[in-house]
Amino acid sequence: MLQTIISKELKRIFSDKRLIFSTFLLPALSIFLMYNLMGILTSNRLNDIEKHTAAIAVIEAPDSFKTFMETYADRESYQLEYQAAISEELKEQVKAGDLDIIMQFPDDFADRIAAYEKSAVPDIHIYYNPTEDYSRATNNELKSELLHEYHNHLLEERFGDLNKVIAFTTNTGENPEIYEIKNEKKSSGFGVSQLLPMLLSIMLFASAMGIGMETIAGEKERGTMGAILLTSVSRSTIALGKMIGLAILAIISTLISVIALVASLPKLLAITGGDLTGQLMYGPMEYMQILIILLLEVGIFVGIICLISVLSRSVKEAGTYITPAYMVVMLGAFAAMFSFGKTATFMYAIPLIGNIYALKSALTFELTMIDFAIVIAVSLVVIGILVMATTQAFKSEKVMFNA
C-alpha cells in the first residue's frame, strides 16, 4: 500500500504536462538564465569601467606633473583638463557624474619638492563621487598607479637612482606563485564551496515546498484528503507514501535545477570573482558525503513542510507559516557562504544549520568523519522526531478534517 501512495503522488506530477514545466523545468530554467544575465551584465559593466576615459580637473598642477603626464604609459585613460583654481561648478559636475575627480596641488608643491629637506611633505587633494562607479574607480587607479608612478618619477628626479631609497621589495621573482603554499585540493572547490551549500540548500527547499503545501494543505483543503482517509489504508502509511513521494519529487527537482547551476557556474563564479580553471580534485568519499548530506537536508525539509502542510487548513495559510522556516534555511545557507576559517564541531549539531556547513567544509575537503557522524546522527533523530509528529497528526481527526 506505501508504494501505491508513493506512485499516486507522483503520477499526479507527471501526468500533468503544465505540472512537470512548472516543477522541474521552469525552475531551471529560470536558474540558468539569470545567473547568465547576472554574470553577463556584471562582466559588461567590469568591462565598461575598465574602457572609461577618466575625466579629471587637475587645480594648480606643477610642470613636474604636466611633463611626465606626456611620457605617461597609459595617459589615454585620462581626459586632463588644467584649472588654475577649485570651484563650487566643478564640484557639482563631480556629484552629477558629468566630471570623474578633482585633483589638487598645493600651489607651493613644486617648491615643497624641490626643497624636501626643509618643507613639510605636500599633500595632494583628490574629491570623487563613491556614489558613480566612474568616479569611484578612478580614485582608486590615480592612487594606485598613475599617483604611484608620478611619484616613483620625481623621486628618480630626487636621487637618480630609485634603488637608493628602496630598503627592501617583496615578492617581486618572475613566478610569485612559487611563494603561495596553499591547498591544492582545497583550492579547487574553494569557488564552488562559496555558492553551492547556499543555492543547493535554498533550491531544495523551495522545491520541496512548492509541492509539498499542495500534496497535502490542497488536498484538504478541495476534501479529497477525507475519501483517502477513509479507506482502508492506514493513516501513518498515508503519511509516509506521502513524504516519500515528496522527496523524490524534490529530488529530481533539484537534480535538473543542479544541471542548470552547473552550466552557468562559470558566469556564475565570474560574479564573485571566482573561476574554474583548476581540476576540482572530489574523489568517491567527498561525492558520498555530499549525496548523504543532501539526502539528509531532503529528509529534514520535507519533514518540516509536510508537518507544517498537515497542521494547516489551506495552501494559503500553509504557505503563511512555511515563510519563517525558508528564511531560517535562507540564513543558515548565507551564513555558510559568509562564514570564514574552520567551522567548529558544535556547528554540525545544530539541526539544519549544520547540514549546510558539512556541505561546505565536504566541498572544501575539511569534513572530517567525526563532523560527518555528527550531522548524519542529529539529522536522522531530527527526521525521525518530523515522521512521528506528522504520522500522529494524520492520525487526528480535529487536525485532517480541519475540524
The other form holds:
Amino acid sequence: MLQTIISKELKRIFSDKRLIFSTFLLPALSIFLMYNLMGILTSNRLNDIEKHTAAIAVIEAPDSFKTFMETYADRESYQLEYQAAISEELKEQVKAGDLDIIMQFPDDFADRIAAYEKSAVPDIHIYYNPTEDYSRATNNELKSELLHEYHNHLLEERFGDLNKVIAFTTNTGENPEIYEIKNEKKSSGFGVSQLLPMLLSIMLFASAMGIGMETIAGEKERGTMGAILLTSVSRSTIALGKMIGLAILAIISTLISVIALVASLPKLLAITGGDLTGQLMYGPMEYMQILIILLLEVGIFVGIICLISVLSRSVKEAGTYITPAYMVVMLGAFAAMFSFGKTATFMYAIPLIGNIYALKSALTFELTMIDFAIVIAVSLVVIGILVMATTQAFKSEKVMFNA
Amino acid sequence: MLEVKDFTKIYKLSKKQMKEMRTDEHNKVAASHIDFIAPKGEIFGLLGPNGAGKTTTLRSIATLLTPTAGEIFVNGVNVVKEADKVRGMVGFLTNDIKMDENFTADYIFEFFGKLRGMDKEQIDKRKQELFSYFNINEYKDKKIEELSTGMKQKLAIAVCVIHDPEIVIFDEPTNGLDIITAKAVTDYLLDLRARGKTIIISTHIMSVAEKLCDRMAIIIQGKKVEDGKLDEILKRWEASDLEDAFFKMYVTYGKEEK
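Could you please show the structure of the form predicted together with its partner chain, as a counterpart to the form predicted on its own just displayed?
Time for the whole complex; same chain goes first.
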C-alpha cells in the first residue's frame, strides 16, 4: 500500500511534462543561468575596473611629483590633469562620476618637504566618490601604490639611501604564496563550504515546499484526499506515503539543481572572491556525512511542510503558514554562511539550524563524530515528532474534513 | 443491512467558525438522536433540505466522521470499533470527494483497486465489467480533467464500487447531472438493488426519492422526523405526494426549532 501511494505521488509529477519542467528543470536552469550571468557580470566589472584609466585632477602639484610621474612604471593607468586650484566644478565632476579623484597638495608642499625638521608634515587631500566603483578603486590604489612609491621616492631624496628609514619589509619575495601555511584539505573545501550549505538548504526547502503544498493541502482542497481516506489503508500509511513521495521528489529536484550549481560554481565563486584552484579532497567519510546530513535535512523539511500542509485547508493557507518556516531556513542558511571559527557543539543540537551548520563543518572537514552524532540524534527525534504529528493530523476528522 | 442507533453528531466550532456562522454557541448539533434501519436488497433514502444533517450521517456511516453519541452497524460491524473492516464493506460516493484529475481514468481505477487490496487479475476483471457498464472504455486513457461531468460521475461510481461493497452510499447521486447521465446512475442503483446490495442515498429532490426508494427517513434540522415506506408516510401526513408531505413536515418541525 505504501508503495502504491508513493508511486502515485511520483507519477503525478513524472507523467506531466509541464510539472517535470517546472519542478525539476526550471529551478536548475534558473540557477545555472543566474549564477553564470552574475559571474560573468562580476568578472566583467572587475576587469573593467582593472583596465580603467583613472582620471585625476592634481591641484598645486609640486615639481617633484611631476618629475616622479614621468618615470613611474604604472603611469599609463593614470590620466593626470594638473590644475592650479580646487573648484566646486571639479567636485561636481567627481560626484557625477566624470572625474575619479581630486588630489590636492598643500601650496607649500615642496617647502615643507625641504624644511622637514622645522615644518609640520604636509597632508595631501584626496577627494573621491565612495559610491563610484572607479573612484573608490582609484582611491585605494593611489594610497597603496602610487603615493606609497612617491613617499619612498621623497625619502630616498632626503636621506640618499632608503635603507636609512626602512627598518624592514614583509613578504616581498617573488612568490608570496610560499609563506602560506594552510590546511590543504580545509582550504580545498573552504570555497564550497561558504555557499553550498546556504544554497542547498534553501533549494531543498523551496523544492519540497512547492510540491508538498500541492500534494497534501492541494488534495484536501480539491477533495481528492477523501477518496483515499475511504479505503482500508491506514492513515499512517497514507501520511507516510505522501511524506516519502515528497522526500524523493525533493531529493531529485535538489540533485538536478546541485548539478546546475556545480556547473556554475567556478563563476559563482568568482562573485564571492573564492576560487576552485585546489582539488576538493573529500573522502568517503566526508561524502557519507554530507549525504546523511542532507537526507536528515530533507526529512525535517518534508516533515514541517507536510504537517503545515495537512493542517491547512487550502494551498493558499499552507503557503501563508509555510513562509515563516522558509524564513527560518533562510536565516539559518545565511547565519551559517557568515559564521566564522569553530562551531560550538550546542549549535548542532538546534533542530534545522544544526543541520545547516553541520553541513558547513562537514565541507570543511571540521565535523567531529560527536557533533555528527548530535545532529543525527536531534534530527531523528525531530523527524519522529513531525511524522507522528502529521499522522495524528491525518486521523483527525477536524483537520481532514474541517468537522 | 445498515443500522443507525441514536446517532448524534456535534461539531465543536472554532472561534473563526463561530464568527463566520455569527453565533455565540461553541457547538453545532449536526445530527441528533437519529435512528433507522436500511435492510439488505433495498434502497433507503435519507431526505431533507440542505444542511439538515444528511451528509454528516452518511459520512459517519462511511467512517469518515466519528459519532458523538449512538452507534452505527454495517452488517453487524461497529463503524467506530472496526472502521477498517467497515471501509471494506462500504462504497461511498459524494460530490465533496473527487478523483485526482491529473491522472487517466484507467490509472485511477487501478490505483484504488490496489488500495482496496485487489490483485491485478481482480482489478482487470472489475474494470472490464464496470467500464463496459458505464461506457468508459473509450475514454479510459484520457486524463480525468478532459472528461465530461457525466463521464466523471460514472468513473466516480465505478471507483466507489470497485471492491463490490455490500453497502453502497450515494450522497445526492444525480445532483448536477444531465438527464441521460442521471438515468444511467438511477438504473445502476436499481441494478445494485436487484443484486441484493444495501443502498442508501441522500437527496433533496423528492421525485427521485419517490421513484427509487423502498424506505426513507426525513431529517429536518438534524432530527429524524419521519421514516417508513412511501405509502405509509403519505397516509400519515394525508399528502398527495412526497413533496406535499415534506412541506407539511417542514412546517411542523421546522417551526419548532425557530
